[in-house]
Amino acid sequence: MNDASTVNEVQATPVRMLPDAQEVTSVQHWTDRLFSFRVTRPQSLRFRSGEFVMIGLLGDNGKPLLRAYSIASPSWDEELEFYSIKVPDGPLTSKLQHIQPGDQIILRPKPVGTLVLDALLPGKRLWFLATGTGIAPFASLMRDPETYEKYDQVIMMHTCREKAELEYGRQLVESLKDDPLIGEMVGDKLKYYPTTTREESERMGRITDNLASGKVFEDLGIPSMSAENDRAMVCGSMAFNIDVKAVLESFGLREGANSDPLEYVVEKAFVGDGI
């Protein structure tokens, strides 16, 4: 259930009762189905930038309602960043869609994750999927130092329904260049590619049909995707995973892990809709 006084309830919950406890320093909501916020890091958290980790609420048994979460922010942030879908009748978002600053949430200082450089072969290009919330682990590893460093190029596709469910990530990217830490390491080396599938927008269509009939090569005007150049990390719902891994397959890349290495991986604890 979604009622004010079961949110208050949450909130008002004193520090000490919740365990691994973070502040909320800031939130913002960008659609009535989206919002971010920004949490206090705990002294000891350490993360590579792509990692998610366990985050939530107590509900209303009194016992931790924790769901995955990739952390938004690099791993050099002094706080965590985190981008979520508001579930109206979701366990979890339907009250932590609520939060305002000050209030506090359980964090897990416990990341894992596949969607880390680490897990590709070096490569010359790399590629980011995502559909939603799933730009959350790219919003990371964009303001990476590292992910510069290791590529030439690295193109950010991220496809929404409609317009205003793709500015979390246009007003991200459009900040990088300016960015005193990484400005001059992204130059022109970042290249973003929103797309909608339900609202007219300037470009249109799902990342699989995009990459698959070449549209994205053409309108960036840049080689088609190759396993000896090209690297992929992908995350979406389990549809999307599934379909956007016979794409890159069928250009020659295999999936890899942290323990083995290849040209693409895939994040399978993506939160989606039910949470």
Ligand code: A2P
Given for the second form:
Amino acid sequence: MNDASTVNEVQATPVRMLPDAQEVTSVQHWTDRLFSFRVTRPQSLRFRSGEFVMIGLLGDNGKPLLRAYSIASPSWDEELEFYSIKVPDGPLTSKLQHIQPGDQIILRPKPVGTLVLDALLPGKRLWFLATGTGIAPFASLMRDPETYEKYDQVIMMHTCREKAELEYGRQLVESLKDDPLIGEMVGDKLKYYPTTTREESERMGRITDNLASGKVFEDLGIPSMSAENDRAMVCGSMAFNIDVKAVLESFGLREGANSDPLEYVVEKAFVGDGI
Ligand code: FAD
Ligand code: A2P
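Coords for the form predicted together with the ligand, given the form predicted alone:
Up next: the whole complex, starting with the chain shown before.
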């Protein structure tokens, strides 16, 4: 046995021996850059739909390699679902993308985040504005009965470069109609407005442009946004978040927080796009 293999054996603590280990129950690949997976839920874990936790795997040095992930499943679900990017050289996702049912991941059960219903003042319409994996917190909130108890209408705008990147959200929205638990509550309250920006599709354009031009209001046959009626939650790249904030402010909406509920809240879908 050489030195290297001895070192590996000593450092390779199996994840299942860690206190925060959870078992992967299913994995679905959507594109070569996107996948979703479900894991067992720690019995003690309570969270508010829209929050995120730290999850990960053991790194090569034997230490936990953790990243922030929005919980994509609703708070009533007995398992936890996540929707993930695959970054080719990403320290975590270059490995995480290979998980299989039966594998273990690390999950720190300390949920936090601003994309929660309590961080908004009461209103009539709730807008979910997401690019890319930013749809994850809304995959949770779209399945939460409280969303439909609090709002007359919920509008999910999701924009990606290509059609295949919309598929996770499209199938989820489609499945809600027949969901035995919340199908009736969702009814026709939920409007889904997916667009692509680089591949030709039925509906195109950036969320910022479709809001600022009024196209989305025309297409859905609804009045323009107002601070009186509309509330919004935003989750995308930093560039998207900055630009969409300016559009929301132009309609008179103000940014709130858990401690100071107002008309809209924002969370980063990831860090590191240079802004
Ligand atoms: P990292 O070193 O973390 O990232 C490398 C680079 O990849 C980044 O600099 C960035 O340019 C790019 N990148 C990272 N994540 C994304 C992404 N999601 N979409 C597009 N480009 C990205 N990621 C998810 O896939 N799903 C989630 O639900 C999710 N929720 C998050 C919630 C919060 C509050 C934050 C701050 C981040 C979240 N992320 C999410 C990003 C996640 O924490 C990791 O960055 C991601 O899993 C990649 O990890 P990595 O170690 O492979 O690469
Ligand atoms: P576009 O193709 O016009 O750049 P990305 O894959 O780069 O994270 O982008 C995901 C989606 O978000 C794309 O459809 C992209 O449109 C859109 N997007 C990126 N930056 C912004 C922004 N600043 N404002 C609005 N939409 C944006």
